[in-house]
Amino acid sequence: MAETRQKEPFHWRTGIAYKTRPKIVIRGYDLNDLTGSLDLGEMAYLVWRGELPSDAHGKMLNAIMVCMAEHAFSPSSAAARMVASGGVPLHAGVAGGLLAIGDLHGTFDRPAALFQQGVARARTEGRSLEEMAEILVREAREQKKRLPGFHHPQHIRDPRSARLIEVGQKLGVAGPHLALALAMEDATERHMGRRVWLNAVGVSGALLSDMGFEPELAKGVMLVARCVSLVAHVYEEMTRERGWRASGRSEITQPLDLELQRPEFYDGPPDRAFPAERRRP
């Protein structure tokens, strides 16, 4: 007869926090000691990374989150408003906006992974960052792949990028990943026939990489920062606009207005009769 192994009762395993009736402990620190002593960015760093940030890392993380907190109408804010127009609670609208963040909008993980892999590859192959930048851009061009973190469909040259670079350099956070990113921007002129500018997502991915953030955790920074914006957009949609976004009485043509759904905009099968033999009584 097989021996029965005694198992522990189920319990969560975590290195993040625990609580008892009298206290709450986060990464080893009493929550009441943190309250009033850390700002939100520093607290996020502690929860995510497990240690208190240096002054430079705390300020850099705050700067990135401030920069990414609001960007007017983008896929995430528009999606959040459309979800909110259905009459859902605020948190459901915010969740809808978060679901719009992907490979083409707001993702920090893809450029972070690109730069981290590039720096690691340069070291393994004994190449300079400038040489690796040439290789990465040339390979992307030959393989017809996008360079994540470069170009912006609305700004072309993202007005946020230079300021983030300036802050990162002043704080001493900028390191090899940002250096590689900037060298790749230079290399685009030679391999793509025009300069393809780093956008704020790319700069943020590089700076977070220089701070030791893994790509997936870097994505989390964007998600939290953009929630600030999404709460505002959903709340405004709930309190200022009519539901459904289809009212013909609105001063502005609504995205679900019947005028935008006319037959001439339809390119599916033409009107057709339902087969008589398929009709049921």
Ligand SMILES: CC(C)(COP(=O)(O)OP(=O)(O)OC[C@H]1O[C@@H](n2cnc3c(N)ncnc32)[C@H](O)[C@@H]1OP(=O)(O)O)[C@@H](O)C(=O)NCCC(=O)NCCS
Given for the second form:
Amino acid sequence: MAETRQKEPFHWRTGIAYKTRPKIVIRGYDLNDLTGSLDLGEMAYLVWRGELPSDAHGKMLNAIMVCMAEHAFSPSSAAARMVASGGVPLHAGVAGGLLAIGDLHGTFDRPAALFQQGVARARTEGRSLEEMAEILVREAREQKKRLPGFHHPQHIRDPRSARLIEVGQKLGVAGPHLALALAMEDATERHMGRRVWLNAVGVSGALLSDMGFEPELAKGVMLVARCVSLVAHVYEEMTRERGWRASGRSEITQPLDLELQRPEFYDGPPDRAFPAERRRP
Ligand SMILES: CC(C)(COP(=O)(O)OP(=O)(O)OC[C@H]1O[C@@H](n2cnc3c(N)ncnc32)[C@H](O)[C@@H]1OP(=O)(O)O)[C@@H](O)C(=O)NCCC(=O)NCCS
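Having seen the form predicted alone, please provide the structure of the form predicted together with the ligand.
After this comes the whole thing, all chains and molecules, with the earlier chain placed first.
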């Protein structure tokens, strides 16, 4: 007979926070001491990383979150609005938008991982960051892989990048990860036939790496910041637009208008008879 292992009765296990009837303690600090003293970026840093940020890290995290809080129509805001058009509650629309954040949109984790691996590899192989940048861009070109954190399909040269770099440098946060990222941007001219610019996601991934964020936690920064946008888009969809987004009475052609899905736009199997033997009574 299998031996039954003696287990502790169930209890939660966490290093983040605890609460009792009269108090709430976050990473060792009484919540009431934090309230009114920290801004939201500093609070997020404490909750995520376990320690209060330095002044520079707090300012940098806030700057990244402000920069990422809204970006007009991108996959997540468009997705949130379509979900909201089904008549769901606010949080369901926001969750729908968050689901569009992936490897191609809002991907803070992939450039962070690329730059962290690149800096580590340069150290192991005894190479300069410039040499490593050449190797990484050449390898991506040879393997026909796109570089995460580079290019923007709407802006081409992302207008947010230079300002984030400037803030990172002024605050003294910019370190080897941003240096590698910038050297890779230079290397694209030699290996890709033209300059492929770092986008704001790439710069953020580099700066968060310089602040010691693991890639997954860097992704968390994007998720929280973009929620600001998603709440606004879903709320506006609920209050300004007609549900369903198909109404012919709207002054703008709607995305679900039948005119946009005419039979001539369909390229699946042609109309055909359903087999008589498969028909059920
Ligand atoms: C976002 C993305 C999917 C847009 O791709 P797209 O719609 O095909 O973009 P464009 O049509 O403007 O691309 C034009 C050319 O730029 C180049 N290019 C685009 N993104 C590139 C990248 N990340 N690395 C290297 N070259 C890139 C390619 O040569 C492309 O031409 P091709 O399709 O003939 O290969 C793509 O840029 C990408 O995968 N970026 C990395 C992920 C990322 O950082 N996402 C966050 C965006 S804020």
